[in-house]
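For reference, the chain that follows is the form predicted on its own, supplied as structure tokens.
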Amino acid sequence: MRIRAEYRIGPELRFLSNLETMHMMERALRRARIPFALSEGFNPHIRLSMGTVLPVGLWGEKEYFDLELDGKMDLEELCQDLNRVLPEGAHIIQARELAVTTPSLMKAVNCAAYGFILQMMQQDIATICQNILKADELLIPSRGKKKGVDKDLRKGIYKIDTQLTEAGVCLMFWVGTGEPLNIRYDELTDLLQQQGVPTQAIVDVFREGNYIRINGGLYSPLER
């Protein structure tokens, strides 16, 4: 049996790892007895992929991993055995069974949405995005593998948004990710900071989820 699941990782856990978050799942799937299966080989382990890697420093709203079980599970009673174990600040959301012709996370997840918390006036934001929206290219510093070589992110950006909350106002951005263009979260911060908003003004970033954009539409990992 083959699931997909959607958990949260919360602002406490922001610095973990990759390989630290892999590492605790592995741990939580152990403790709770979950029936997962393993890979043949001398060193044999949980045929698990955590999907798209969240950067440290950013915490999570809906982040996803594939799990594939030796044997059916009730999928609601997964997620419970899970949560029980599983540290303050990370939390299985929901689980689905996947089809055996499903593409990886890796090759479906093309998307994802950043938000930014900022304190700045409302009005001030609305301009900044007007801006982006309206250039015709907006030009940073690669911060991936071609450093020093100038990347265009208007390309990538596909949707941007504003919204008030406690912290401040949310501005999301919702960016390519992979190929052909994949635009990391320290870009935006840096186009930002290129449109005129101070460092400090930057509260928080987290990734509000990851998607797979098919002809201009967005869906969840659990849809598609």
Contents of the next structure:
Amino acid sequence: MRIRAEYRIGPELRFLSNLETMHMMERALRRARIPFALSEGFNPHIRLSMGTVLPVGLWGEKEYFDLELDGKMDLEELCQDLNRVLPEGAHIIQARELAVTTPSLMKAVNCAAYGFILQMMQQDIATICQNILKADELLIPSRGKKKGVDKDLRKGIYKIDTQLTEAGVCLMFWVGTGEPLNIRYDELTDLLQQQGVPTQAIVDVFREGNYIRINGGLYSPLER
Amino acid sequence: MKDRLFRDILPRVSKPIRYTGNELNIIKKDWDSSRVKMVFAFPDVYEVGMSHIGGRILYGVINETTDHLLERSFAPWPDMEKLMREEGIPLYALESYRPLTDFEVVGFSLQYELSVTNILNMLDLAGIPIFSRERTDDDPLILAGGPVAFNPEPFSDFFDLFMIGDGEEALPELLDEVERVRDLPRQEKLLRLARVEGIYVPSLYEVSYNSDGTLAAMEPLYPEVPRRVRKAIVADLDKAFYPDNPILPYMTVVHDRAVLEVMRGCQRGCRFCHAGMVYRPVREKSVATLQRQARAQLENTGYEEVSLASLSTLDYTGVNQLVKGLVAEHGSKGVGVALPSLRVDAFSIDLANEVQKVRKTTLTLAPEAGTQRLRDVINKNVTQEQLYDAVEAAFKSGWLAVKLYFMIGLPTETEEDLDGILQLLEEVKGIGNRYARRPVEIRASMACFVPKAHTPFQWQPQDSIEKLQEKISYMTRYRRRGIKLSFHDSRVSYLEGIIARGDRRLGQMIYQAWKNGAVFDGWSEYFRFEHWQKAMEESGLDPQFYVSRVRSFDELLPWDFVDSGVTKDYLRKENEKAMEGVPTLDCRREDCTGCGVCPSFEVEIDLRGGDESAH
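Switching forms now, from the form predicted on its own to the form predicted in complex with the partner chain, please provide the structure.
Let us now look at the entire complex, which starts with that chain.
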């Protein structure tokens, strides 16, 4: 049985690397005695694939992994069992069974939403949003593989939204990930700074979710 | 403090997860209702410190079985240290985020001689006076334990007290006493603590020297202070505390697995080996206890591997039964069993295959020397045939990599012994080519021999840096595909040698080295020999006195007052037998060799494996 789970990584676990998050999940799966499937060979490992890589330093509202089970299991029970043993800050929200043909997370997910909590005047933030959406080109030195080369972020920014929260104004970006254009959260930080947001005004950054974008529509990886 | 760390500090450092705490199975005891508050300080980074079994044991024994409290602190990596200094953040404990100065006792683990600079750095970062004599009633008691504490003298300027020997029973006792003497002035407090078994308080002794620089006398200042300090010892390891709920780090630590301590002590009697002398006698755990401990640890951590630790795991009498049992019980869940450094002679094909059924590891063997003659000198009772048989069995069962440990600079070593190492590697490679499916990889790691206190070689001179360099270049002329040689830094070994057999006069040099910038000296990227050279000049210390001198058997040695149970007479006899190339056999299988530990500590060798022995 192949399943996909949606989970949360809270702020207290924001410094875990992807590998560390994976180890945390594997060990939780063992402690909870989930009937996971093992790979063949001399180095058997749990058939777990962490489809979305949360950058170190960010916490995540909705992250996903795929897991292969040895047999069937009630998925509500699986979530409960895992949540009983997961450390504070990590929480399985829901899980669903996958068809054999469902493409992997790595292939399917092509959009992420990053939230920046800003301590600034709402008016100023609105102006920044307008400027970003109005621009034909947003050149930022790439932080990824092509370090130093300017990268145009504009085509990768699909949507911007603001919301008032307790901690400040939350400015949310829906951006492309993977192919064809990968926008990193630190490039968005650079963009905000370029647009006049002082570093100390950014009080928190998190990833709200990961999405599958088809023809302009955004779907949760649990839907597709 | 926590908010500030998470928001302002940690996003700016490498591997911030080292500093966050909050791991699974962490124990956060209520501060106010805990009796004595102690912090276990490990003078290296988190991922090294969290791999240390002794720390796991002490953490559990204090927090789970007493009303005292034990938190953890590690050396921050230099980028974090810099930030902490800039931002005025004192060294803190990972459980409560409280600064070390809030604790009544700060206990450092002394696993390695050169970690002392990190200790000074940690004290400084905590705002605690570096020198014991500068501390007042308001400062914590600074304690050290661990193998290096068996010669505590070089560190005596910095510590108020040392705990020598096994800690799991001694530390609760010490903390009880700390509570009882809490309101006394510092000096009186120390006087009382000096009476606890295994505790040494350096400030309560007066030391004098002869004109040639050797030790003349070491006298207690008060009649109630013991002349000799006996190590603390756990008589029944099977019943001793062992943690079923170890902390599960988020970070990938060096030894990231469940660990069983199958036994303590080793009586093979290798003459260079410090641990083999000071942790006598052998005390084993029963297979049933170990199986229960493995089950508990795996259930509580979810680890995918369990490692069988000890000084010589293949000598554990129940090793066959234990390994088979563990594989049978946990193997189907993808849990592997790891055997660290294996003895060459005790290796059985059967056992190797048991381990390999689930997870394959690199085979690690330690012949230590390249010729039979030299192996007899050091009492490493392994023959060439045994080694080749072991390697052949391993390659036949599918291993493709073998790691071999050797030492250079051993007493009586000649060029022939160095050639012997190379020939041996060549032969192992040849066996690999004959029996393995693919080309095999042979790695040989060459350590520079450092004579240690409390061993039969404690009187022997150590090779100079120049001599070791010559030997290294002699060996590196040799190159062959599939054989990799690596050498320890001879300058590091030289410094280890000074401290390993040093005395109280080293304090100033160590302090100067730290002042000059020495820190993380065990890490090659931070090791700077210049800091130490300069420190030697500044403190007027003659390193040759400690390293290259042949000590006479009559000399009073700075660590003679530490009673490890093994007599000086025995060490001397072993030294003489070494020079004649006469081996001494393991007292578990032959007659008692008269080392002295059993009668003087009223303990016995404790073997639990029954008939299912590896032999």
